[in-house]
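Consider the single chain below, provided in structure tokens and representing the form predicted on its own.
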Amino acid sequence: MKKITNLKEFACTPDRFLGGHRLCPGCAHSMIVREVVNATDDDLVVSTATGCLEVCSAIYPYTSWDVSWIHIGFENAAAAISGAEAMHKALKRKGKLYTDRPVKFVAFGGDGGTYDIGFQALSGATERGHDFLYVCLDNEGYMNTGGQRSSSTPIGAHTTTSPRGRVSYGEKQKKKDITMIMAAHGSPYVATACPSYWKDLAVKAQKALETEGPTFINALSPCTTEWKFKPEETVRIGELAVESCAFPLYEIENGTKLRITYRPKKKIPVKEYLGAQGRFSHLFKKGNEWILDLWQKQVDEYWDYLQRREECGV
């Protein structure tokens, strides 16, 4: 597998993701999935579950897809990726493969399908221990059907389901943290990334396809349409969401090794981040401040268990 040395030399390299697809402007999918790609010269095996992804990059008759791909439901990513790598090691075994390169098997997924619908099929394939690498699409909500809130949406968070006004502040639940359940399961890599950073999102992608067994990276995908920010905005969106720590960037090996991969400078108020999205407006208003106490005591908290935890050595 070629190495990363420098953005320019990254920049460079060919294209296994396509331009010309129907994603928004300022879709950060596009970003994640082309550095995930784009991390490795082996075969590519891709399964990608319904979602925003699969509806505006594969049009009938156009696709941006330049490796093998399989389009599967909402709920059945990691189930589609897992049988194909299956079938890849049967036929490896029975000396019937047309080729001796290496190929890698990947599946995509937003959080709907990941942290809801599709959470039974990647812990089942998980607890099989096929080797693949799943990455979740974290926007936050159902993106391509409405906007409506998923247990990936963080609290106070305005969606179509969970919507702000005079009796509701918006989202009521926590945030899921799905990149703990799964190094619960003792994959050996777990990762947060955010495209905002492309080099430690390119580094842990590379890391998780030369792991052997099911790995797993959740990367934040700002999304303009329904966090409502302006496209243009959406590395900054992504960089107010790592210096604040709303999502600390960590890796964790083997379930229990966990490393904090990129520590801000001089951490900001987590209210720089929210003040950056229409979907939380309404808690600028007098009579929400406690939300955004709240907001902040959380984020510092785990803040801390995580650098108490890499201090730990655990």
Contents of the next structure:
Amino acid sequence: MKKITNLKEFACTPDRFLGGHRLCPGCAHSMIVREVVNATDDDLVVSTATGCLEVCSAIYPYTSWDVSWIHIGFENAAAAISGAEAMHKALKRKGKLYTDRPVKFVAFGGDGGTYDIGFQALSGATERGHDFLYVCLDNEGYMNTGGQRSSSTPIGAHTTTSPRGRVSYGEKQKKKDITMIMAAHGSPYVATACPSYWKDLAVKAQKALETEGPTFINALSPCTTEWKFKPEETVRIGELAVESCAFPLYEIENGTKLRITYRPKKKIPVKEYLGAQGRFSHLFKKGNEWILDLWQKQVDEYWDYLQRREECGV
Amino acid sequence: MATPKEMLTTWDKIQFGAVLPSFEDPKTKKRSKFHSYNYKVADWRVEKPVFNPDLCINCDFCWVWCPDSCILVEEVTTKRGKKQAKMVGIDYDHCKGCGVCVDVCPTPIKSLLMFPEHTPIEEALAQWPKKEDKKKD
Ligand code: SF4
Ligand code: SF4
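Please give the corresponding structure for the form predicted together with its partner chain, as opposed to the form predicted on its own shown earlier.
Let's see the whole complex now, leading with the same chain.
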């Protein structure tokens, strides 16, 4: 296993996801992908569900990947990777593998391809117990098609299908808690991560790849285009999300052992996180204060819940 | 059985279950013309980041967060025998000018700053903010 101690050493890694892709300037997707694929020296087989990452990294005839890569439909990244993994296992059993090098299987999907459309494939693959890592690039909406809401969109967010207006305050539903759902599958390792905490993410990716069985990482991916902030602020928005506990970083082993991997020194009000993004700007108008209070209440309650779970070791 | 190198030459040589290696030769990093590395996105840029090697502390923050993998680093060995990456410059073929690297650069006076695309590098370096009231450390 490759050792990740500090960034100076980590930066000696030859990149396996290269430039020339057409993701927006300042997109967090490629930060996440680079932190995951560079975290291991093993051969990788990657499948990617339709989404920003797939359309931008594989515009015909180009590819940005230095690893074996499968493009598959919106709904079945997990199914494709479990098929590849099953074949690898079968060939190994029959002694027909041409290489002895360890091979790891990774699937990437956006939140649309994970929370909504790809969920049954992911749930099935996890239940069957294939050995793969699924990374969800969670940008809280269908950003590839112009910013529609998904079940990951948090309450109050403006999207094209939950627009703000004189009466509407944007998205009405709460964000679905996919990480806990995956933990409830009994997966040996699930975690949340944010690319602004590169080491946390890289170490989690490594741990997930080393763990045998279906593992899952939900990585927050601040989206400059649809969250409406300046491209250079991507890393800072990710930090705000974590420091305000709107997106807490934790991991769960075997569905039962929760550990908070990063504790903000001083929890900042969630208003600062929301205020930094254009998609929430209407919440700061008169009459919408109750949503901000609701947000803060939900974040506090969830953070308390995580802490209680960690304390009790469940 | 075809070797990995043969498998890379044509599709019908690829074996079932083969995992193709990243490169034909990891040393030279030879990539085919279908790799997006051979595609330029430089024209997306309005402003470009300029690198000032005199101020850089080689923290590599810019390397890990550049979304377009265009921070060029060089592997060096320190006096204590540890390998570490030294920031050497920017790959202007793939930089989209997002400014993330400037934002994350931690030096008191930034080692990376955005300048209009047409500014020559020397001119940009000459305009760099000076360490006025900052003490040397
Ligand atoms: S401006 Fe953006 S793309 Fe260009 S080097 Fe900096 S981080 Fe990379
Ligand atoms: S972030 Fe700034 S100080 Fe750090 S390596 Fe890059 S240019 Fe140098």
